[in-house]
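Heads up, the chain below is alone and in the form predicted on its own; it's given as structure tokens.
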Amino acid sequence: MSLNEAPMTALTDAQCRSLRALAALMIPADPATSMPAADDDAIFADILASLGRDASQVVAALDALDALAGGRFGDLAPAAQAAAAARLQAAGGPMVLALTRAVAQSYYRDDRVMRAIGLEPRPPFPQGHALEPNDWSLLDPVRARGPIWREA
């Protein structure tokens, strides 16, 4: 899929290249262990396809990206760009989890990553998956806590 047949986006071509260009930095590809980077042409079509609710958060966060770069994000040299995604990192905000959230739910999503960290690529339903047993008493600060919604 090119840049100019993502429809489902409301990024432009400036953006993608962008946002592709960090998605490298995020998860950077591992020869090693056969992990493909998030800028990946099938893993980055899928970032974009499914951007849905967070595409505004997205746009707003390569907005910040490029006013922190001084310039267009994706045209930076690799040193620039790791410096600009560093203080943008450190910012933090809505924009910055809902763009963490894009490129990282369509990087798990793929079937090679999925391979990769010793999964099925399967759903999860409705054979399930084995969880090891683990320490239940970790969630006693939330249990502690005491509800945290109104009750109607």
The other form holds:
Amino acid sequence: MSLNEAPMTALTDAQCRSLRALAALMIPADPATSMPAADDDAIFADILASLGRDASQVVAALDALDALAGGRFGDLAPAAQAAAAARLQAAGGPMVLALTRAVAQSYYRDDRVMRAIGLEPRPPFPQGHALEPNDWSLLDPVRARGPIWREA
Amino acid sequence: MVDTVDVLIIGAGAAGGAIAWSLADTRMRIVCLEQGDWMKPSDYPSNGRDWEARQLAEFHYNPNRRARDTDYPINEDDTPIKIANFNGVGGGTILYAGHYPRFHPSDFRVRSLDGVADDWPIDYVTLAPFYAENDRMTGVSGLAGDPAYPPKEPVMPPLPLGRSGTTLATGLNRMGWHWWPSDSAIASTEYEGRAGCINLGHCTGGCAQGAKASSDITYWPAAIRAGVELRTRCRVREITVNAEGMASGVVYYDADGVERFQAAEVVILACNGIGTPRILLNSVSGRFPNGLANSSGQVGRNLMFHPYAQIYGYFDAPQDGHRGPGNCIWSQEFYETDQSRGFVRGYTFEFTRGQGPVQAAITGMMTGRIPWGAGHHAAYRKLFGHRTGMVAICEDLPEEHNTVTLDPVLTDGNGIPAPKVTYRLSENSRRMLDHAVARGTEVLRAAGAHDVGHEAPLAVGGWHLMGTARMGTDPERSVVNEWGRSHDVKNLFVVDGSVFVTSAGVNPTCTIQALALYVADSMKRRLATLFE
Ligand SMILES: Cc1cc2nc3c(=O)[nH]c(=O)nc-3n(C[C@H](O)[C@H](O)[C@H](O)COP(=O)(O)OP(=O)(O)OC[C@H]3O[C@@H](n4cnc5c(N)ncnc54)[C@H](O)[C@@H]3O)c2cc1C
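Since we've got the form predicted on its own here, give me the form predicted in complex with its partner chain too.
To see the whole picture, the full complex is given below, headed by that same chain.
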């Protein structure tokens, strides 16, 4: 057996509906700050396309959600969905981590979201970032104390 | 390829690069076999908008999650601390943060000073010239005059304090504790053709700017210019021996999975604290039934990690967030033994900056600070860019029951048995972690944090791999002698973190590379009598 064969798992239509409903519950829209919800068309398409190494845990989470909800999560009424999602979140663990990663990594790189949280929508390279000037006088008390290393 | 080479190095990481470069001036025929690829800076995550996502995938620290075909799997079911590495030219330095502290004089003499573990067979003074040479080759930024060290001269000015460093330094001054700008293997200015740091904030995904000194851009180009041959996608299965019990070469798989043999006069292992014992244990013969160089039974034992505590706080004022190198300042206030603390030896605090927007969301949601649903956005805005903190690097003492063995079932893509790691956190480490969390919390509060959290031990933090082929003068208690040569096999050397006798409370790579230069120098001075 080798672990180097990472499984690829495609979601069924029903699982997509569930994941989309859950994404909207996790990160809803905030019109006051022009933030879309995580089930926004572009963001959700990115989530689905980027599941990668988390796909099997996300599917396991969706199955767990169905079991908690007593039916297909994506087809339930909003109140029942919210109750099941809260129970899943409270359980925590690797499935919830995978879900959180899957939703957050696509949501927080969307241009609209980046702008709304005060960032330029660009990669770090090649522009980099500027940092504030240094005040090395902060080291004065450390210097004043003298050497602390232990002779051996 | 069946020609006999003079020196065969296995592994092109931190140590492999350093020893290849140093031995090159002998004009011997030197070949290095590396299972991974050359990296391209234009492929590193920080070139793209998905930089945080790619760090969670093909640039993940953990080989089992990363699962490139150049990786090998590791059974880590029986350790609370999971392995972090990278397999390719540069090895772990591709992903390392570039914290580059030296050991202290006391770190080589823990038995004499504190009555624990063993003294090293060498001392700080012996290594000092090799530390200095390595600093020049690597390009170390820092500030001379650190009161926690004997005098040393970094070759470039320190990395910026930024908002996070200023906040934390203010807290440290309020506590009256030591701190100093960290020695970093990151060029703060242009250095030897490498560009200076531009604060990309993503050192641990590989440095697209080329400011971080991974060995693929420091030692390896120089070694290759000097005539060393580096073959990538060559995975070594075992070291073979001849009738005299000397290493005769290695069996490896090439890029097409074809089994090959390379004969060599000298074999040098540089595969890190897990990869090296794995090869030795897999090199079984009639003469060496328990693995090569293992008459002491110490191969694969005494694995040390450095248990990490991560302590972080949220502040009202904005901090650096994802801007700037993770490295900033350190404190060695609690480095040396003080028995009244309830543990022996000590730790370094290394202060970090903050998180990118995705990581801020993930940790916020997973720690319950950022809710699902209504309230998500308000909580996120309050926390994003407002976090900073530190890690504590605790000295891990060697214990024989912490091991690397061969997994009976799991194999890599070439069918070579995978390593299995078995590790228990010691009571001494637990107490040290608790102390670090308590002191870290104090300093964050003194700096003005209104909300403090921690994780100890840090589960993902198995990035320092040491002790599994320890150095010593007694062949019954150590694997290699005081200059890296196997006690059992006189033409076999080990130069990676496996040879560490103790771990100190600092990151190991500066010492790994200085040791590799020292072993090379020892070999060169004994060339005529190398196998005696
Ligand atoms: C995320 C991260 C952050 C880190 N941060 C720091 C830091 O700030 N400071 C610090 O000092 N250290 C840090 N480290 C640790 C640092 O990377 C290692 O200490 C260092 O790289 C070890 O050097 P090495 O030469 O012993 O092994 P490595 O650099 O791991 O190199 C070993 C090489 O051997 C190759 N190899 C293994 N087995 C075989 C085989 N069978 N056949 C062929 N090739 C093989 C591997 O592919 C690899 O390239 C960090 C590591 C990680 C992963």
